[in-house]
Every structure is written in C-alpha cells, then in structure tokens.
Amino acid sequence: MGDVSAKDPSMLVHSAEPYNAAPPLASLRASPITPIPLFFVRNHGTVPVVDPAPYRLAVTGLVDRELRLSLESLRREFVPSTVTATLQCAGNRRRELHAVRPIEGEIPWDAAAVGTAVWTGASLAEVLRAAGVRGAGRHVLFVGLDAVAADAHGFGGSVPLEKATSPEVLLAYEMNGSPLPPVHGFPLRVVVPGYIGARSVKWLRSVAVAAAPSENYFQAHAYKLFPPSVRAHTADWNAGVTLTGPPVSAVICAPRQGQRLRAGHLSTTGYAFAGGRQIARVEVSADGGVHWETARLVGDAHPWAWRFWEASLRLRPGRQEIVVRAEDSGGAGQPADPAAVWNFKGYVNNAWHRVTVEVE
C-alpha cells in the first residue's frame, strides 16, 4: 500500500488495496495548499516500489530522438518548473448521484476527492522539445508502472499535443517542496492541470508521441461520459465523451450535513473549482435556493487551482437547506438538479451542492 501510514488518521479509506481515501471535507478549508497527509488518493492497482537509481523514463513514438531519462538527468538537464494546481478525481461528488439512482462498482466519493498542491518538475514541453516531435504527432501518451487488472500495460491515458506542450504541464518529482511520496507517484508523475485527475498518471514509465489518442483501457473505455438515459449494458463505448476538464463546481465544507446549529448568524465556507477557468462568482442560499447571497472569494487566484469562498448567512429555526452555486470566467454555471447530470459511471457531478442542517 505504499506509504499510507504517513496519511492522516482522519482519512476516510474506501478501500485498502488498492488504497483509495479522502480527507474529512471540512479539513480541505484549513489551507489553500492541501497538506500531503490529507491529499486524497485514487489508485487502480498496487502502489509499485520503484528503485530510483536504475529508474529511467522512456520518451518514444513519433520523435526524432528517443530518450531514456533518469531522475538526475531530469533535474540536471531541464530547468525546474513549478505550478500550483488542483487535482480532482472525475468521481468527486459521486455520492450525490448515487442518491438519485444507484451507481454500481464505483467508489462513493463525497466532495473531498480533490486537493491542491505545489508541483515541481521538468516541463513536459521542454522534454518533448529535446526529443523532437515529428509532424504526424497529435497526442502524448502516458503509461504508469503500476499493475492493474483492467489493462496489462498498466494505468495509462493521453492528452492532445497542444495541451502536453502547454507550460503548466509537468513531469513532477516534488509535491509541496518534498519528493513525491510513493502513494502519490514516486519517483515521477505527470501533472496535467485543468484535466481530470486520471490524466496525471503516477509512477510514470513512458511518454510517447502518437498520431491518435491512447488505446489504454482507462483512456478508451473507463473515463468516458454518457447522458442520463444511457445504462452500462446499453452503452456504445465509442460514443462516450472522453473526459478532459471538469466543469465549474462549488462545495460547502462547513457546516456539515446534519449538523445542529443555533438560529442567527452562520459563517459558511467552501471551495470552488473550474478546471482551467477562473471562478467569477459564488452564491449561497440559506433557504434551499429561494434567496441568494454573494459569497466573498478569499485568497489568491491561481490559473489552475481552486478558490476558497465564505459567506455570512442568517438561519431561521427548523430544518434548513444551505445551497451553493458558482459561475466561471467563461459564463458557465451549474445545474440545480443532480438528476440532470446523472450518468452510470458517476462522473463530473457539478449540480448545486446542498447541506441540510437542524437549526434550534
């Protein structure tokens, strides 16, 4: 299970092997940079044990020069780059969709399968420039060293060449100023800000330039989006939409579901995230969405990171539903009803987030 003993004991463990866990939702608001012990973990297989000395990253495919790069050469030959970026599991907030209609065989994540870190590593664009991308190259494929049952080649995925050569995409060897922990991808992972977490492949074995997207199971099959009318047994997997960036979403971190509160003033807090777009506005309601208050955005805005928000509400006695919604810099908002975004894999739920509290 890697170094899971270093994880905070408050982590909610959904499975021990493979290790999948998320922190208590309220803990996400403690710091805009998520401490490593509280950073969520999504694994599809056993955490590999990698000896850094013989480790080499293979850069192959439609390139002029194939490369085999050690960690030392990545550090020595490429100027380190740093990006503050939020990674979010595609299944974040799946539990709300499961309440609409059961979702079989997927982890019932609440809203804490997300975290923000300061990532440091070599620019993928610079590595690809050193290899020399050939004219037919259109996609960059990643494969990890982990053994997974669904694909004999390991966990993999791909992104378009245009994204791969954007300055924010890194071959990361540090997380929050420390070497990557094994459970987070040691010795090397790709970090693709603005895309679902599945594209930030851990324990990176290889990078390959290709004319077409990856045929790895986790790119070609697993992480695809279907409309609410489609079921697993009727799905045409070739017709599914390949997941890229998450839609705008806002989440209430405090108060928590079912909490008992006193009538009067309440300070409510949370996070909002829109992939590579900025959060333009967050609104909060204390009466189920009838009346809205504009929340205050707090902290610095980073191009690829979440934004914290807070708002002051007045609570009346009785059972009250607190609701939050956001709008991003492109003008996109959120649907009110999770049924509108239900899908049989439970991906990218961005319906209004709701918390019911008991007010005395």
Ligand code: MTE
The other form holds:
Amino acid sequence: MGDVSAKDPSMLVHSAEPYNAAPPLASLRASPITPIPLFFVRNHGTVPVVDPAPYRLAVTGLVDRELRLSLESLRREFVPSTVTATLQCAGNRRRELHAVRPIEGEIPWDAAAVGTAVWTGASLAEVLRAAGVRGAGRHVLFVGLDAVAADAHGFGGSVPLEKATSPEVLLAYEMNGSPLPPVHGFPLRVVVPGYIGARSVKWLRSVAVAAAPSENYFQAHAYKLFPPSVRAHTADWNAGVTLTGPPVSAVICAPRQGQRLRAGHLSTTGYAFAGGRQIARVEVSADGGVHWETARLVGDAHPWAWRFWEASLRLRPGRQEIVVRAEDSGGAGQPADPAAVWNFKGYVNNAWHRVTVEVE
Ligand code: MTE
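Form predicted together with the named molecule, following the form predicted on its own:
Next comes the full complex, and the chain you just saw is listed first.
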C-alpha cells in the first residue's frame, strides 16, 4: 500500500486496497500548496515498490535514439524544472452526479479529489529532444509500473506531442521539495498540468512516441465523455470524447453541507480551477442563485494552478442554499444543473456547487 501511514488520519478513505482517499473539503483551503499528507490519492492498482537504483525509464517508439535513463541521469543531464500545478481527478464531484442518477462501479468523490503541488523534475520536452522525435510522431504514450486489472500492460495514457513538448510538462521526481512519496508515483511520474489527473501517469515505466494515441484501457476506453443520454450498455466507446483539460469549476470549502450557523455575516471560502485557463471571476449567492456577489480572488495566480476565493455573505434565518460559480479567461462558465452534465462514468462535473446550511 506504499506509505499510506504518511497520510493524515482525517483522510476519507474510499478504498484501502487499492488505496483511494481524499481530505475533508475544508482542509483543502488551509494552504494553496496542498501538504502531502492531505493530497488526494487515486490508484487503479496496488502501489508498486520500485527500487530506485536499478530503475530505468525507457524512451522508445518513433525516436532517433532509444534511451534508458536512470534517476541519476535524469537529475544530472537535464536542468531541473519546477511548476506549481493542480492535479484534479476527472471523477472529482462525481457524488453530485450520482445524486442525479446512480453511477455504478465508480468512486463517489466529493469535491476534494484535487490538490496543488510544486513539482520538480526534468522537462519532458528536453528528454524528447535528447531522443530525437521522428517526423511521424504525433502522440506521447506513458505506461506505469503498476499492475491493473483492466489492462495487461499496466496503467497508461497519452497526450498529443504538442502538449508533451510544452515547457510545463515534467518527468517529476520531487513533490513539494521532497522525493515523490510511493503513493504519488515514486520514483518518477509524468505531470501534465492542465489535463485531467489520469494523464499524469505515476511509477513511470516508459515514454513512447507514436503516430496514434495510446490503446491503453485508460485512454481508449475509460476517461471518455459521453452525453447524458448514453448508458454503459449503449456506449460506442469510439464515439466518446477523449478528456483533456477539466472545465472551469468553483467549489465551496466552508461552510460545509448541513452546517448550523447564526444569522448575519458569514465568511465563505473555496477554490476555483479551470485547467490551463485562468479564473476570471467567481460569484457567490446566499439565496440559491437568485442574487449574486463577486467573490475576492486571493493569493497568487499560477498559470497551472487553482485560485482560492473568499466572500462575505449576509445570511437570513432559515434553511439557505449557498451557491458558487466561476468564469474562466476563455469566457466559459458553468451550468446550473448537474443533470445537464450527467454522464454514465461521472466525469468532469462542473455544475454550480451548492451547500445547504441551517441559519438560526
Ligand atoms: N498512474 C498510475 N500508474 N496508476 C494510476 O492508477 N491514477 C491516475 C493518475 N496516474 C494512476 C496514475 C489518476 S486517475 C489520477 S487522478 C492521478 O494519478 C492521481 O494522482 P495522485 O494519486 O498523485 O493524487
């Protein structure tokens, strides 16, 4: 199970094996860089134990020179790059979709399957330059060392070559200034800022340049988006849209669902994230979405990270619904109703986030 003991005792564990856990929502707001003990974990298989000394990363496929890189050579031969990036699971906020219509066989994540870390590693673009990408190369495929039931080759995925060679994409060996912990991919993971978490493959075994996207189950089958009308048994997997970046979404971290509060002014806080785009505006409502106030965006804006927000609301006595919504720098907003974005796998829910409180 890796170093699960290093996780905070407050983590909400969805499954012990494979270990899948997220922090209480309110804890996310404690720091713009999520402490490792509170960083969510999404594993499809058992955490592999990797001996760092004989470890080699294979760089193969449509390249002029195949490489087998030790950790030592990744650190020594490539200038270390650092990026502050938010990882968000495509299943974040699935619980709200599940309430619309049940979603079978998937983890019912609340809104805390997300976290932000400072990642350090070798630039994937530099490593690919060292290997020499051949002209027919269009995609970069990743495979992990973990055994998973769904695919005999292990967990994998791919990103277009253009994204893979963007400067923010790293082969990361450090998280928040420490070596990657086992549950987060020790000794090496790819970090693809702005894409769903699934593409940031942990315990990286190989990087391969290819003409077509990965055939791995987690790229060709799972992590695809379908319209609300499609069900698991009617899905044509080839017709699904391959998920890239998560859409803009804002979440209330405090107060929490069902909390009892006194009438008057209430400070409400949360996060907003829009993948590779910036958060342009966050709005909060204390009356279920009739009247809206603009929230303050707090802290620094990092190009690949979430943005914290806060607002002071005036609460009237009774049961009140607090709602938040955001708009990104591309002008995209959020739908009011989760039914509009329901999909049978429960991915990328970005409906307005709502919290009901009892005001005395
Ligand atoms: N990489 C491997 N090898 N195996 C996995 O199960 N899960 C993916 C991704 N990389 C996964 C993986 C998913 S779905 C997510 S959301 C992120 O890792 C989660 O990263 P974390 O556990 O470090 O938070």
